[in-house]
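Single chain ahead, written as C-alpha cells, the form predicted on its own.
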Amino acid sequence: MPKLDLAQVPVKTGSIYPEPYASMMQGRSSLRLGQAGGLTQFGVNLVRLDPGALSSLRHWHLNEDEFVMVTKGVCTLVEDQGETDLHPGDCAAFPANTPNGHHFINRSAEPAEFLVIGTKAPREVATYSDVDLRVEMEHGTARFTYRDGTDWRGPR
C-alpha cells in the first residue's frame, strides 16, 4: 500500500446533521484517510477539533464499532458515565449496541486530534442522547428520525 499524502487528502468541514445541530459543529474537521487509501470495510479518519469544538452530538451506534486514540493536545470524552480526559496516545472503545451516548469536546486552548476507526455496516442507526434525533444510513444515504423512527421536522 502505497504511503498516503496527507497534504493531498481532502479536509472534510461541517455535518451532515440538520439545524440547529449542523451549526454546533464549528472547529471540526476531518481528513478520510481510509476512503484516500481505498479502504471499503472500515473507516479510518483524522478528526481535528478546534479550542472549545466538538466532535459530535453524543451518540451510540447500533451495527457499528469505535475506536479512537488521542494523537494531540487534549479531548473530554463526555459520555453516560460521566467525562473523562485522553491525551496522546489514550484510547476509548465503544462497541457496537451499546448504548453509552458520547462524544469528544475540546476544553483546551490548543487545537486537539484523534484518530477514529469504525466499522462500515452496510446499514447502521445512530441515536443521539441528548435530543430526540436518530439516523438510519443505508447505502451512504442519511435518514433523519425522531427516537420513535418518525421522520424528523426540527426540534420537539
The other form holds:
Number of protein chains: 2
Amino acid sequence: MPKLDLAQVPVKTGSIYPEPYASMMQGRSSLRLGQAGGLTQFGVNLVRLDPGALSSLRHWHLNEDEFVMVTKGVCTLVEDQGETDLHPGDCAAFPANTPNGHHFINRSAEPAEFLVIGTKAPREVATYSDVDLRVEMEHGTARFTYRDGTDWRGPR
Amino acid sequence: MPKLDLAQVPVKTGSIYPEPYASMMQGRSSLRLGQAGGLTQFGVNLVRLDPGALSSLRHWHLNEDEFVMVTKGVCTLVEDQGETDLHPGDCAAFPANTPNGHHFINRSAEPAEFLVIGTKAPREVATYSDVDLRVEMEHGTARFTYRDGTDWRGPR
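Moving from the form predicted on its own to the form predicted together with a further copy of the same chain:
Full assembly next; the chain just shown is listed first.
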C-alpha cells in the first residue's frame, strides 16, 4: 500500500552530534517517511520543532541537494544573508556544494513542522558554519572532524 | 536566497505524451520548484489538479524513487489495490522498480495540490498500466514505445 500510515512511523529523537551539540537539538523529532515507504535514493523526513527548537546546527552539504517545505507553524530559516520566516507552503532549496550554511529555528510559541528531502549520496561531507566542526558520512558511518580534517576532540 | 518565491516560478502546463493521452492531462499544471531552486539530483514539483484532472497516466518507474505529500484538497490515489483518498499531510511512497502503477485524480469540486519528489536518474523507463505504452528517458529525451519495446505509432 503506497499510502503511509504516519501514526505507525517511529518518532526519531536524539542526535548523532557529539556533545555539547547533541543537547542543543532537544525539542526536535522526526518521522523518516521515505525510509518507512521503502525509498533508498533520497531521504524524506517530517521534522517537528517544539517552541525554541533547532532543526540542526547551521550547515551545508558537499554532495547532497536538499529541499524543505514548511507544513505547520512558523520555521525561521537562518542562513548567511540573515533570517526569514517560512510559513506553511513556503519552500527553500539548498543545492549541493553551496557553502551557505542553513538551519531552522522555531521562534514561536507553537509547534512547527517541515518536510525535508535530501539525496542519499554514498559519501557526504557536511560543514557547520558556526562551530569548528564537519562530518564525513560514508555508507551510514559518521566521522566528526575539525574543519582542518583532524579528529574532533571537543569544542575549540 | 534559499527561500523560493513561488509567485515567480513559471506554471508548466501541457504534456509530453503523444495524443490521445496528452489531451487527457487537461486541468493539470505544475511548478518545478526544485529546478527553480537550482537542484539537479531530484525533481520537486508542486502539482495542481483542477476538478476532474489526472496527475498522469497510471505508471511506475524502473529506476526512480517517488514520494508524494498532498498539500491542498483531496487527491484520490489509484493503484493496483484500488483507490484511496489522500488529504493534506497524507503521504505516499513509490519505490523504484515496483510495478504497481499509480496516479492521482481530483474527483472533488475544488482544486487540489500535491508535492511530488522524484530522483533524476540518467536513464529511466516508465511503464503505463492501463494502456500499451512505455517511455524511455535518457538525458531528458523521451522515446515512447509499446510495451514490447517497438516504436509507438498510435493506440492499439
